[in-house]
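Form predicted alone, single chain, as structure tokens, below.
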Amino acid sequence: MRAASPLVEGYPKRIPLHDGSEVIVRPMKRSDEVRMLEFFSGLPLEDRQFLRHDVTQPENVHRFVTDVHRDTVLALVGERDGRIVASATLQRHHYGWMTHVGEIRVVIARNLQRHGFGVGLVKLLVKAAIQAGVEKIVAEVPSNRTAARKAFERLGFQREAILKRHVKDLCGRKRDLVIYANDVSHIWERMESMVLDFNPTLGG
């Protein structure tokens, strides 16, 4: 039996909302497949249109739940009143020229958006990225998702690129896709400097 990743230690966690309530956040399990399908199927179409796969199809959700660990550092779900209300993943390539880069994706139920929950989820993913040795974190946000863009900016993400007219909304209008990035390599540089200060022999 494979040992649990250190990144899942300390879970479940509770993220407080602006109204004083909380959402439980824990690692996703394969037994979540049915509830994940219910969650994705219950999202408004405008919240699903920018996802990479049609997650209302059971076979796609099955593939996501069972295969997500191949390229995923951490996959989390938000849970409230026995229902899944959010999906958050940190993914990275395990081979090639982008092994130092992690991509985060967050999907939240409509009634929990704009309550501080998204910021809390992104914080957990950023912490996991740093623990996993990821040096750069990226996220893709359509230009009309103002709340999501502000959330990333509050957490130190910078607009690194804008792909003009790259995605379409429900009315067929083309929207820009904003690429956000957060370079966390400096955190590792500071940690390495601290180790060398306490143990100069490591620098030789």
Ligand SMILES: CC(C)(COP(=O)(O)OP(=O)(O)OC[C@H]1O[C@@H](n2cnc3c(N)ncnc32)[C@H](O)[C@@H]1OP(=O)(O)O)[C@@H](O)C(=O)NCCC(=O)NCCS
Second form
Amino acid sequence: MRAASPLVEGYPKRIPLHDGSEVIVRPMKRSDEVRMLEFFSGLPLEDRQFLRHDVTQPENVHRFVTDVHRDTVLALVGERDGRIVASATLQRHHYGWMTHVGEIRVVIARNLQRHGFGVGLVKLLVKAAIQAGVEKIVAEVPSNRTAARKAFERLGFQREAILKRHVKDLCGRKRDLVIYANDVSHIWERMESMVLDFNPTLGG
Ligand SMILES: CC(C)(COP(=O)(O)OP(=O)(O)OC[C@H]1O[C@@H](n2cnc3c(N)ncnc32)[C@H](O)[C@@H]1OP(=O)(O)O)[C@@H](O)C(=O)NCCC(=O)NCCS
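Can you give me the structure for the form predicted in complex with the ligand, which would complement the form predicted alone we have just seen?
Full complex below, order starting with the chain above.
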């Protein structure tokens, strides 16, 4: 995994769940391939439909863990009792007019959903995005996915666009796709102005 080293500092971390238990979160490793395939294969189709590739296919999981597409800034996994129970990624283009934009995707095993884990994972990715210099973070959520909408809204994401009838659910029904965005550029602007303030050679 080609993640910049400062982003993986401090891992593994523990995310506390509402029931008092914890899940270990750490960067994904190449050796996770078999367990990633088991995790993805155990997800209901409904929960993995938003992913770009069919991750029940071993070759796609192989590509994912070896980061062939190279757009992954950070890929985290949740681990419990030796099993992978969540995947959370931050991706960005490394070329072109959207290099300042990062996209977040999170999927959690059904038995661990609704325990506060989603909010915890998104929080870690937002922090990593800011550290990586991402200025705007986006996430795509179908309008009927309440948990995902709430998790992003809770962390300051705003509904920035709605693509009408853009995705099909399992029954073939077309749903709106909500683009959530969190513009964190002000954080960088503030840091830059602080650096200027502290630089005795500038600003006379
Ligand atoms: C989206 C997802 C990651 C959220 O994770 P989660 O651990 O279930 O979410 P949390 O427990 O942190 O809950 C987030 C919020 O949604 C609420 N919520 C969770 N499930 C809910 C449901 N089924 N209906 C209504 N509200 C729900 C929680 O109460 C919480 O709101 P609050 O903070 O105001 O109390 C998880 O549901 C998932 O993996 N879904 C399948 C994949 C997916 O759709 N990913 C989204 C695209 S990135």
